[in-house]
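Only one chain comes next, encoded as structure tokens, the form predicted together with its partner chain.
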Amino acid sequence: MTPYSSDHRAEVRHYLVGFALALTLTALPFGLVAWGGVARIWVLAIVAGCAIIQTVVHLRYFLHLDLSRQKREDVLLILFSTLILSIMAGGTIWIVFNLAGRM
């Protein structure tokens, strides 16, 4: 087999990292619902904060965006995606719930 290169090595590498990071922000919130002892509202919030912080370790360990200026499109790309659905999630919930209220 033919040795890695030196810039392969560092890839991998960066791929590692980025699968031990991501390992910890599953391992923390199944952890948390799995043992308990925490109030439901916190366990929510972390289990919410992970998923968002781990949604971001794949974007930049797996799909390697970052804040360069060459990917700066990408990033803006993806930040109006997330903007759009914001509101169309955001104002579902808000309306249907609203709704539901008042049933």
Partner chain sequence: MSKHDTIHPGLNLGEHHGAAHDKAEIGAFGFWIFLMSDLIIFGLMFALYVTMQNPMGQAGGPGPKELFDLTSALIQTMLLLVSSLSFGLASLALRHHRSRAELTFWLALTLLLGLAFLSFEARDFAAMFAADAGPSRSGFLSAFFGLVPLHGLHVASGCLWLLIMLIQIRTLGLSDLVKSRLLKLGLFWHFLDIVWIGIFSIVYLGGLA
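Complement to the form predicted together with its partner chain: the form predicted on its own:
Partners and other molecules omitted; one chain follows.
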């Protein structure tokens, strides 16, 4: 059995921190919805906030994306893909509601 290097331990610690954050950001909205003691608008806001934060956690801890010069192209590619998908989804919803209004 070979001892693990400090780089390996740091990488495992990095993954465990990401896993703990992702688990917390998943359990919090589930707990709020199951409990039902908070106003609906606040639950929706907290769920949306946790979803955005969890996306950043996944990008940072699991995909290893940051704002360094080496990873900047990857971040721009993900942002551009998100923009294109948002335009497509928004356009589809707009067309569907426009057609429903004309019916």
